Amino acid sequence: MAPGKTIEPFWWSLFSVGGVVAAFLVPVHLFLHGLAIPLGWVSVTHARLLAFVGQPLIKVYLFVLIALPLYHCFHRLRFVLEDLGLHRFRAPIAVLCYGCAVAGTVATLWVLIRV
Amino acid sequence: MTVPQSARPGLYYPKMPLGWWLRRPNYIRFMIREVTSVFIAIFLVVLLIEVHMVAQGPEAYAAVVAKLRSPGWIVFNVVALAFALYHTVTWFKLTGVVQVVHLGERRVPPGLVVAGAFVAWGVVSLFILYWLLVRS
């Protein structure tokens, strides 16, 4: 990397994109999968869900839905930890947080490819 | 001129007590907004597990749904939904400030940009519900 340049803008752009995805898509899925389906307000059969997740476009959608907000979340967590006074651990906190987000991306890809 | 690549020179961190954010309602709201993201992340991991279990077969999927029916998870998801909505509202409000939209020569007022985001959000959410529940 060129002197004086940092990778920060890259993480900030992922933070921003993930924030948009989380704002638009997460509430309705949380309502559906977290409350409506478990409590039996609506019924979605397993066969129907299986047919859904097998489609390539749905897989792309699920990747966007699950992987991108993770960068948003861990970016925020990083700065919360710093704001709580852990400035001395800036580097390890950043590595740990973004490492978790990258691990989440790999896990998401792994699950979606095998479905 | 060569600039040595130092670790972000000039950053100054004032010494703050651990509970600095408890001092003002504004600071507390800021912290809550930041922490909402943890709940969203946990939900997304659960969702990924659900997708995985759907692939494992009907029994595995039914077991996950049964687990999510337990009081602990219902409470978690109610809180997480409230936090997710809080994130949506704060994010859209920010969008009005950050995202400058021009229509011809004139700038669209921020309030209208925010309103547009909410309308788009409603449409997207209804479409997802329709797609998953109605359309066969």
Contents of the next structure:
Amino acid sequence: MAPGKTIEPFWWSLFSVGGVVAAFLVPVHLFLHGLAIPLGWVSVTHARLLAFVGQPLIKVYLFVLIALPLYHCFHRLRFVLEDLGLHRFRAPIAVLCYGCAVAGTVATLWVLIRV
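Could you output the structure for the form predicted alone, given that the previous block was the form predicted in complex with its partner chain?
Since only the chain itself is given, any partners or molecules it might have are not part of what comes next.
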């Protein structure tokens, strides 16, 4: 990386995309899986849902739905912790927060590959 350049724009772009996904897609899933399916408004059997999740395009969708909001969440958490006065620990907080997001992404990928 060139001197003076940081990776900060990369994290901000993941933060932005994750925020959009969290704002538009997560409420739809909460409605479907939290209300519509349990209340019987949409009839879906467990076997049919598993077969649906096994589709490659659905796996990509679920990966985007789960992984990108993780970056949004942990990027926000990083700056909340820094705003609370933990400036001295800026680098370890960044490593911890982004490390958790990366670990969550890897775990999501692993689960979706195994389904």
